[in-house]
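Only one chain is included here, represented as structure tokens and corresponding to the form predicted on its own.
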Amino acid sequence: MRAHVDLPLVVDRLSPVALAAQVTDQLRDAMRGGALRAGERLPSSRALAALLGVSRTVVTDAYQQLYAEGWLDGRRGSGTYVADVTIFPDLVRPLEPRIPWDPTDPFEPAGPDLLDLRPGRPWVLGYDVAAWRRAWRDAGDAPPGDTPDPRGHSDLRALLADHLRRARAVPAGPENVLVTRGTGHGLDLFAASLLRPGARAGVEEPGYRVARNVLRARGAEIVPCPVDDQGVIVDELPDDLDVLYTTPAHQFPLGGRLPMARRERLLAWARRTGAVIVEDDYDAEFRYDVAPLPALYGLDPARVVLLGTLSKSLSPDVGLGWLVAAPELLARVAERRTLLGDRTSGPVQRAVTTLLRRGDLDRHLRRMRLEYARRRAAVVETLGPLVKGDTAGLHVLVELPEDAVGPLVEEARARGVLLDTTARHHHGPIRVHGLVLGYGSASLADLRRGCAVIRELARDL
């Protein structure tokens, strides 16, 4: 049976904050500290607001808030609940307060009088006109739908899945696939359903920023966990961790690339300690010289999470990506997209399945290998030994003396070149410095000026 409990609310009629945003934050705040625990019965909106001494209207408007964000559940006539929010029951920790949300730092956008090499941006003038064009008129040819399915359409999902097995050797049927709008929402939607607010996120370090605020907005307590240059190092993780981060196709931002034999290690520790590994297979379409290595999902569905992208391999414009996980959990992050009204665009996916039933996006990837290959060349043969983590992906690592990051930025920007630095990407005190360098944004000319000032400047500072 759930326990009913009582609530210690104050309600302030003075205050300039609505009555019901008061009791909203006062919930909420006590189901993250742990006051409330999931299964705990809440009182009925009419006891609550006899209670409090306020209207029947504040407690439903207050109960409503907390059903979309995803702290309550139950069903009418049944009661209202604190939401279990895991599926993994060794996700589950006591709760723990919420560290406050520190926002990215400004990341100035490029003008046109600025080369931009920095980090995390596809060549998206290389695209096929006629393709393109023929998968938006298929996409306007549907009537609009009216019932959008929360997992995705069906053939998006069917195409996606043979994607997958097809390129990256992922044993993956439609049924472990949900269409997302890109990594950072398929993490979000994973930590929205599945993470209790206080559970410990491991997160590469230095990693993907992006990732450390999804996680850390949904309350999650960041750790960070050391890489070296071939990825994550699996004897430093911490055996407390509930989910851990991590890009072993190519480390972001360093570029390491997970050998096979820390894959297997790293699996081990997943299934020792009860964590839950989630794969950001962001750019793992793009690699140099390399034999492709398996997803760590194809060596154990049941304990990782793989999230991948169209926004490095077509362009982060279109908005389309994917979570790929066992049915079950599916189910609960398709609930709680129901519950937020939360979307994927539908000629958005009409689009890419046209692009995917064609043949066409496979052959752009197979033309855009050519084309960054050539790009990734332009930059090791300029920059030569000071680059590392050139075997994959659209960025390298151009390590420098931790006196000369600065200077060098700031006299390439004067020279018109955009650069972005490894202190951005780290959590805690900065470990490796030196530039993330892009090279998918650029054309092939303007990347070797900009290779060249750099060059200039390293052997001058």
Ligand SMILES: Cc1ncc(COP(=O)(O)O)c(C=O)c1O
Second form
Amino acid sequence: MRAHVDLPLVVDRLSPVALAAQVTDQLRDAMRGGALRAGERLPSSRALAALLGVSRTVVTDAYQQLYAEGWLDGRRGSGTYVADVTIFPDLVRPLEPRIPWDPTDPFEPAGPDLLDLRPGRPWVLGYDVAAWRRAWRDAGDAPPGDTPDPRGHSDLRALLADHLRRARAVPAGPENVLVTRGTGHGLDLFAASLLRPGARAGVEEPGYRVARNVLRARGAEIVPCPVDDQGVIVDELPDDLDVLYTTPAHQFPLGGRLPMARRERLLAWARRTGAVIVEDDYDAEFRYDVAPLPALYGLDPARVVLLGTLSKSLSPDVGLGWLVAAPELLARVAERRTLLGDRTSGPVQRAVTTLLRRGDLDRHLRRMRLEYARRRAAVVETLGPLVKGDTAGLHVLVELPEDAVGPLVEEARARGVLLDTTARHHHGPIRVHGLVLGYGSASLADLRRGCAVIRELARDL
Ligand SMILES: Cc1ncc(COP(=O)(O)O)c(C=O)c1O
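To test you: the structure above is the form predicted on its own. What is the structure of the form predicted together with the ligand?
Following is the full complex, with the preceding chain placed first.
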């Protein structure tokens, strides 16, 4: 152990940052960066004050702050030492991340000159300004609440249950609904409340990377479950899953709609194996020229947890969704949520309550269905037989030969069109090659232009 170290500290009297804070920050940086090591002795406050030309209080304040943060170890009477911070490992070195770093994620922002045809974003400019303002006025009229109900506001839960009954024929009452901040959050609450560490979680392959990341971050072991153009392949599901995350209304990213017979088989599999199914119903409000199919939850409410969101029907920026489950499961999620100190914003809930109560959300959905039907028609018209998975939602699959995808994406980018590939959504070998084309957020004219670029580039294949 070295008895003493020389510290390259400086103080700037002209800086707006207090002198004690300057000393604290520099010492903390030195310890975090390894210039000061565990067990090393710091100068006495008197010596350091003299060295820096500051009052002794400046140094004692800095030391006290660092004691409080756990960086320093004081042995009374014998000096000030750098603490053995291995007991605070997350202060000095990153924990082993449960989610591996992925250089292709997050999405790069599109920038003003690029037309962004990547999936995941709705047409947010189509909202009714007056209805939106009214909703927020109503939210502001109520005083802030003091104790958030972990299940969400009761009037919102009743309205959401009603919405689910009408829009998705889901037999739910308020006792089945817990208000979340969106699908990813609902899945996180489910995993934190109901999954043991090491639980085997089936995730569609290719599939929604957020679902995979969330389950993994909560300690689940991910089991990739193959999908085809109709959705998850039930006959290939292993028997030892604790949970299966699936997108039956519009498989992400390939776009399949799980046929009725497969839904029945999937539920029979879950009943036989004891697995819980998490049904991500993210864009189910939008379907085109096809009859509705019942949600899995409606077919077997005891086996299925349904996750819904306003991210597609209104905007991800609102941050509101719902978890629908049997009351006993819901009670466990609610209880765990309180333990985690987690909640959904009260004012957001009140604004959404107004949108639902006044019928504004229904009207918005009706308008958006027309908007998206037009956009989807433009995509199909321009790209013809290349398009798959187009009967629902806000994105389609454009299947392409394997070696064509990279060059096409690059050339499209050079022409100002930003595209996403199926490769990004695979976690094992890439089985389906092509583009995942989002048509939610572009204007009709821009969308036609972007699709024309793709068609032109694909013609040369
Ligand atoms: C498969 C899937 N589920 C859910 C969502 C929405 O998630 P959230 O409600 O967390 O915004 C998306 C958004 O792109 C998605 O692609």
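Residue numbers count along the first chain shown, from 1. Between two forms, the rigid core is the largest collection of C-alphas that superpose within 1.5 Å. Source: prediction; values computed, not measured.
Novice: Residue 447: after superposing the rigid core, is there a C-alpha shift of 2 Å or more between the two forms?
Specialist: Comparing forms between the two forms, the residue 447 CA shifts below 2 Å.
Novice: So, superposing on the core, is the move of residue 430 at the CA at least 2 angstroms between the two forms?
Specialist: Result for residue 430: no, shift under 2 Å.
Novice: With both forms fit on the core, is the shift of the CA atom of residue 417 between the two forms 2 Å or larger?
Specialist: No; residue 417 is a residue whose C-alpha shifts by less than 2 Å between the two forms when the cores are overlaid.
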